[in-house]
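Form predicted on its own, single chain, as structure tokens, below.
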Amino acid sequence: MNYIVPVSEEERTIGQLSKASAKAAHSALNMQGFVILRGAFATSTIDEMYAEYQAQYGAYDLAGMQALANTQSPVLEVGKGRFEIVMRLTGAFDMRAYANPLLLRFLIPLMGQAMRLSSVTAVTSYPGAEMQRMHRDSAQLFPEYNVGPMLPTYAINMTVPLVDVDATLGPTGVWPATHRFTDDKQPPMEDIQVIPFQRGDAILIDYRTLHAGLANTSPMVRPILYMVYARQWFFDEVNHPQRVPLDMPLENFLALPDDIRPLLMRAYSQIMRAKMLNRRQA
């Protein structure tokens, strides 16, 4: 499969893909609209992240999550049995997740040195969660001119499964090359590509690529971490117009290295914007 690029332990250790791996991954992302970097994270790191997720939300059953979603909390119900959670960036949700050197070095040539982190959330599906509708994370830009499909990448949703995700747990299904489709064109449903995810995978999906979370037919809860990276000028007005997209204690932000702090400036400005919009509507 030309959209799966294995990452070696040596590449993880030095924090950079080889030239051949980077070329293959960039080509897959450009042609298919997504790429799976298999083994981008050490499984031990993912297990620590899963333990942190469990510490924050593992005690909630479906009814408990629904109750949280009905309050002013970081939890939003986005479908039957499916929740988007703005994760608190503490514990193992640290720079190893959102500022992974290997992944940043892969993304910067695509979106520039001034690339920004837009959000860090988890999407958790409970047993019985239904398949999502086919969608892209943002409509094509400049639809009146039909140039959106021809534009270079301007935002990427990075999916990091916190558990091994087989077909029963509901991985993300992707329709290849649909980032080059106009908004009024849809592929046949049967063209969907469904790939089981492994702990350690980083699945990078162009913001324009059509995809859908599949149904969770297993008895297990499936948490997946989502981190959105974007060019400096792109603001997500669809998914986080009035919601806080990132949760990090200010002291943690101020303690970040000088070269990492600008990466998160976008999310902090969105936090202030969301608060202002909510205050106006109160």
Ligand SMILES: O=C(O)CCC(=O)C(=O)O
The other form holds:
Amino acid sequence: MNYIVPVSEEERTIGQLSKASAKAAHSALNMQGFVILRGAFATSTIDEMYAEYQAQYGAYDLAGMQALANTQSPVLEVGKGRFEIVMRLTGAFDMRAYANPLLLRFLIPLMGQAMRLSSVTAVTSYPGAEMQRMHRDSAQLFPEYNVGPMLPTYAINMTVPLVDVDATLGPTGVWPATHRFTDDKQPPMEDIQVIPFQRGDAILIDYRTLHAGLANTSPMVRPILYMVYARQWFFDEVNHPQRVPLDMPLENFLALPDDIRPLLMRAYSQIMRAKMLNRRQA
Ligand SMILES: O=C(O)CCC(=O)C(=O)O
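In place of the form predicted on its own, output the structure of the form predicted in complex with the ligand.
Now the full complex is given, and it begins with the chain already shown.
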């Protein structure tokens, strides 16, 4: 099975995959539970995003990040030396990232015209970060009826590496076809697919597919952008429901084009909900 579907410069320019590429990528997602669209982004755009990441968090070393994670901040430690950060959507973290026309055109047929952006974060592993445990982003739906594995996709995690991620920096390892496994079934560890990420990749992982962030054995920090798209009715109640799912200045939200604003509407209402839940707990 081919996990990588190349995106040509022409496809990128017109903002649409060819019929053949879209078919190959839809088929990989459906059968294997993940696909890499290689070249979905221009590397120059990714370099701008990396510069924005660096402007926001580049100054923090491991101890600095741990200190941030121990306070009320956009940073959560999700494993030793691994942090999930709600990035401020400023600079190059703009529509080119979360409303990329080529990717929206690819995702909408899978999740419907009313698809919503559920969250925008970055996951950064520091040197020494350990491999995560194998997990899926959400348990199978309707476990009582055993139908979850048969259902079409309802949420997809889109990873966008901000640097090239070789085996030493630790990409996300994936166990193919496990979106079709019930929650109690585990694949052999050795079935893991470890594919180095390249700048320009969009790695689409079905929310049900088993995966794990690998250890960072390099001396470099590894930031990847994480954008979750979901069907209108699917709310992620498991992964940090009390956390603000994205951080965008209100004026930027209001200035979005009319056809894009609904994509972010949900995340905006989740912000209010998260704030309310946090207040109740305080
Ligand atoms: O760090 C990674 O590569 C994956 C992170 C992840 O899967 C998670 O935090 O749930």
